[in-house]
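Encoded as C-alpha cells, the following chain is the form predicted on its own, with no partner shown.
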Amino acid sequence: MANPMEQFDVVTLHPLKAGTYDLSFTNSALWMLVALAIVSVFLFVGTSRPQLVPNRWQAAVEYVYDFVRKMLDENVGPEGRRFAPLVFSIFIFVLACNLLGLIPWVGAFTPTSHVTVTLGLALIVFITVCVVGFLRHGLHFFSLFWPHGASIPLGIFVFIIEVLSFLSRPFTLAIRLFANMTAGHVLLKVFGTFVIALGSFGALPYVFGVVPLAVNVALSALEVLIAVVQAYVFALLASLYLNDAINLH
C-alpha cells in the first residue's frame, strides 16, 4: 500500500444486487456495524444495572449523555432536550467511527472518511431541522431568512444569501468531517512510509527513521484529538441548526 489513498478504497466483501442497484456488503458497511456494536455494548453495559452510586461504565455513559444534553441546553434551551437522543446518537456514532479508523494492524477502515457517509448523517440533521421548523412555525419559518427591520432591497439581498447558506449546511457539515478524517489519515500514511524508506539506509536506520517516526507518534495523538473534536463539532452544529428551527432568530 504505497499509495496513501488506497486506505480509503471501498472493497466489496459480499456482492449483492437488487435489480440494477448494487447493495453489496463492503468494508465500510462492516466497520459501521462494528462501530454500532461497540456503541451498543457500551450503552447496554452502562445502563443495564443502574445504581445510585454509578460504577465506571454507568458514570461514563451518564457523562457522555450529560455532555450532549448540556450542549443542547446552552445552544437551544430546555426545548432542545427532546432532541437529545438524536444528537447523542449522531455524536457517539461519529466518535466511534472516527476512533476505529485509528486502530493499527487490523485493517481498520474509517467510514467517516467518505463523504457519502458524512452526507447521509448531515442530511438526517438537515431534514430534521426543516421538518421541525415547518411543524413549529409553518410558513413563518421563512422569516429565518429575512432580517428583522431591513428595507426591501437589502432584505432581498440578504434573503438570497441566507437561503443559499441554509441549503449549503448539509454539504459543509459533511465535507468538514470527511476532509478532516481523510487529511489526517493521509498524513499518517505518508510519514509511516517515510519511517520505512528513511529507516532502510544501511547502518543508520535510527538516524534517518527516528524523525518521521516521532512525527507519526505526534500525529497519531493529534488524530485522536481531532476524532473527538470533529464528533463534537458535528453535534454542536446540529444543535445550532436545531436552535434555528425552534427559536428562529
Contents of the next structure:
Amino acid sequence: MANPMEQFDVVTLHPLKAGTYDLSFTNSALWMLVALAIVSVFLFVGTSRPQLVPNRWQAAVEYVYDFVRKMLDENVGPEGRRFAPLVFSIFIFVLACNLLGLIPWVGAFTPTSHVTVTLGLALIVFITVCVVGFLRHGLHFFSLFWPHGASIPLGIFVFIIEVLSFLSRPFTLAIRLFANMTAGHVLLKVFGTFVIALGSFGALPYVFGVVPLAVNVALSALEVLIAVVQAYVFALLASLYLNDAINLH
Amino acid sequence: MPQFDFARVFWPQFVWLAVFFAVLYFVVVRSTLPKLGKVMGERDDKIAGDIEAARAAKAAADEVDARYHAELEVARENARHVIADAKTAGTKASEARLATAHDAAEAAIAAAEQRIAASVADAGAELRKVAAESAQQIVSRLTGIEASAEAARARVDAAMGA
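Next, give the form predicted in complex with its partner chain, keeping in mind that what was shown is the form predicted on its own.
Then the entire complex follows, led off by the chain already shown.
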C-alpha cells in the first residue's frame, strides 16, 4: 500500500542555492506557479477590456471581486475597500492552490497542504494587520488588548491572554488551512488504496472496490467544497483581523 | 509528515511563495483590479443615475397624472354646474311659458263666458219683446181691447220671473 503521506513530498525539480539557503524550484513551487498563471490568465482576460455591460470573463472576475469587496464592507466597513486587492489576492491564490491540488492523474501538488505555505500567507495577513494597526493608531493599538472598564489586575490578566491570542493568530490561520487540506488529501488517498486493495480480491475481482470508489467520489465533491470554504474562511479571517487593526473594535 | 521536515521544505517553498505572491499582488492584481473597480463604480453610478432619472420621471408622470385628475375633476364639476343651470333655466322657462299660456287661456275663457252671457241676455230681451208683442196681439184679437205695450211688457216680465 502506498504511503498516503507520499503525496506531500516536496520534490526538487531544479536545484538552486543562494549561499547556504536551498531555493530549489520544487513541485510545490511549480504548482504555485501554475496557480499564479491560471489566476493571471483569469484576471488579464477578464479585465482586458472592461465594459459597463460585462462579458462572461469580466462577469466572472467581477463576481469574485465583488464577493471580496462585500466581505470587507460587511466586516470592516468603508475603510476596508483599500484592502480589497490584498484580500482578493490571498483568497484567489489559496482557492487556486486548493482546487488545482485536487486534479487527479496530473501529479498535482497542493501547496496549501504545507504549513510553510499557509504560514507564509498567514504572515502576510499578520504583518499587514500589525503595520496598519500601528500606522493608524500608534501605541494606542495596544488598547485592542485591554478590556474596557476592567480592574487593573484583571485587565493585566486579560491583556496577557489577548496578546497571546493575537500572536497565535498567524499559526491558527496557517494550521487551519494546512490541516484541512492535508486531512482531505490523506482521506482521498486512503480510500484510493482501499479501492485497489478490495478491488484486487482474488475470487471476485473489482466487485468490492466499488464501495470505497463510491466513497471517494463523494469525498472528492466534499473536498471541492472544502477547498472553496477554506479559501473563504482564510479571507474572512483576514478581513476580521484587518477590522481589528482598522477599527480597534 | 513531509510538511514538518522544515529543514528541507521551508526555504524553497517560502521563497517561491514570496516571489509568486509578490508577482500576483504587485503585478497581476494591481494592474487589473483597479480597472475593474473603476468600471464597477461607473456601472453603480450609472445604475444609480438611471434609477434616479426613472424616479424623477415617475414623479413628473405622477404630477401630470394628479394634475390631469384635478383638471378632470374641475371639468366634471363645471359640467355638473352647467347641467344644473341648464336644468333650472329650462324648468323656469317652461314654467313661465306654461304660466303665460295658462293666463291666455283663462283670459280667452273669461271673454267667451262674457260673450255667452251677453248673447244669453240679448236672447232673453228678444224673447221678452217677442212675447210681449205676441201677448199684445193675442189680447187684441181675443178681446178687441188694445193692450198697451208697457202693460204687456210688465206681464211678460212678471210671468218670466225677472
